Amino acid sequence: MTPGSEFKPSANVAQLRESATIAVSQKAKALKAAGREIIDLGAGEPDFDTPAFIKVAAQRAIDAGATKYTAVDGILPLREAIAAEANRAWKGSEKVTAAGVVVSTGSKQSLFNACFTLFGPGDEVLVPTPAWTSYYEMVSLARATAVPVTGNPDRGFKVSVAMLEAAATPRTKGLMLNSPSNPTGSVYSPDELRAILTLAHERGWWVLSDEIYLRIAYGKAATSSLDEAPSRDRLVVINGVAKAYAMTGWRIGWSITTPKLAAAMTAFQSHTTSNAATVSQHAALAALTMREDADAAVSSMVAQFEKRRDAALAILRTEPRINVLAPDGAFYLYLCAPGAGTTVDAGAAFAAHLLEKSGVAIVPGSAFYTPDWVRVSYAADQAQVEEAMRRLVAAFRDLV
């Protein structure tokens, strides 16, 4: 090797951690390829197929020639449909318009666009914790500082206004919100959300509200920040079609904000990915505008998720020493690992034991800044979910 030719990452990415959820999924796939029987409950992906009416719309779009570049911020009919959907929630007088919508290659890009455009060196961003692993890394890539604010497990790890106030400093510039939550499945009530959004408004913080799981809620609908925000001036709502419509591979997400910020994010996106895939935009348009078909498909999937959740909880509760949060949304169970409080990174130790000994893949809570916990997805066939829970209970008993 030529001296000095060895690879050394730049300071831009040197501190990045690999996505733990993707790492678990890759290890599970490798074990399957090696002949092991593995039940993978690590991935954050619906196991359902994309609804047929959406696939038909995409095929028609291809036949009609939807194979060229679009505007960077997305095709106008899709942005108008997103704005119309937002206005069903927004109670203010100034309506959301297409000018405030930017369509991106998945909600992950929408979140990164917002972080990179809004935050920079010296800024602090409050992150209610546990939270999706990429939030912390996105803030870091923007050269700002993510500040974990760990919620109370007795309240599903939801944070309060008092917790946020205690963590804030004069450098606080933003707040990440996620309801329903990944990894806990917790859902903020309208009153809780209103109190947090009011605090952020009074302090002048930007709020990035990740609502990708909004339509996956049980018992009653989850509340959007657009329902409760006193103002949209410093609010960025992020959503997409990945979870509710089982369209993870189509890679369509969006942000809803002020036209001025949307223009800045569009300019940034123009130098990274340009527009999201054209045919995928047309598929997303069908998901948002063919409401009767979409509502039926979403309702069917949510009902099956709820059935799996209830079956999984029933099995886990046969072992009273297991502390598991009962989720009100999303499709995850969050439970305290054996050895919590005494074993270093108890969640990682339990996840490794469960995979190697019992053939069940889950995600350690260290990925979400709560190392005593683990995340279990029930986005899998119900029989597999139930078998996995029986194996998990047996493994738990082996270690306590």
Ligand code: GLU
Contents of the next structure:
Amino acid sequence: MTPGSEFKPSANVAQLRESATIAVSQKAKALKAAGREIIDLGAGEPDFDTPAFIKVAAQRAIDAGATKYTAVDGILPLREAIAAEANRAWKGSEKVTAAGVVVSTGSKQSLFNACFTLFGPGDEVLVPTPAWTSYYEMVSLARATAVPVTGNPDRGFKVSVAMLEAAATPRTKGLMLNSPSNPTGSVYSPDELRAILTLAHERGWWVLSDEIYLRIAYGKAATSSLDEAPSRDRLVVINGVAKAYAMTGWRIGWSITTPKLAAAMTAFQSHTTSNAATVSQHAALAALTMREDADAAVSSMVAQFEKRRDAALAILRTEPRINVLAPDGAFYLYLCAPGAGTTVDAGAAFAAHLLEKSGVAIVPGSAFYTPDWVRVSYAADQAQVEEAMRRLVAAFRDLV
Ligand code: GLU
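Compare with the form predicted alone: the form predicted in complex with the named molecule:
Every component of the complex follows; first up is the chain already shown.
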């Protein structure tokens, strides 16, 4: 290749913003490699190892020859296990079947498949905000328009029916839901969820419900849209093994929807990646079917996340000027940066200061369309989380 040869991105990606969550962790890794001592609370990645029973199942699958292509939408036992899980608490007649399940390379691909298959030019998609950075970009890559609907921080940024109604237009085609939420950790109650899903049903919107943090909830269990929707007709529920089972690198996610939409997403995936990695599908199958081992592993990890959350909150609350949301799920703390309301992109300034001066990596809230805020992941070693929170409080005090 000629050095300096010109490259002009196509119109498809000309406006694309790089993933800020990924960028922060890459930067933290680069600084560590350069010899700096960094506490990385950037990317939301559990520090736990994948539970041993899952690794053993994957090793056995390799030995048994699980090294070839599978069906594009995934191996049948895994799709059946996902469908069975989806029907567990459901009393209605519209049962999920394996034909409505598509297994993909991480829930990120499932979300992208759904956005690209459902939305297009002229469509608007409501995104309760703050929300995970990739929702906005995925909707844009489908050449639809993401419409941020910013919730009220006093309600953990959760949006109401009235807020969604106010943001809707005749072009509204879809709604992204995410409970427990990344980045706020807020969890919608069954009533709140039902009210929103009923509105979407009445308006004929597609709901993409990202439930990747569903099993990571504190106090009481989080509710799935599958169980609160008045109809499962225009619903796509996305989940995966990455967060609850500490399996980020295995890259297995899935979508649950109608067989018709599932077939269209499968056709799309057949031209992009084909099936998700075969051995990873077998690992996910173990995570979903070896229930006793899986439940014990998840409970143990969730209990440790909860301890870290409480320890981190206790330290942050020693500084009363820090406005931090108390999360009921996921593994993030969302807090208002010093200079919020007066400084442009206060969150980015605070995150940069913290990385530079205190060696702590966190994600600026601009990634989630709320630039006054910052996100801290506490899916890291507890002593490190506590040390990072002490440094954060000190930095906050320096800047206010
Ligand atoms: N979803 C995680 C996060 O928000 C992992 C990184 C990513 O894919 O964005 O940090």
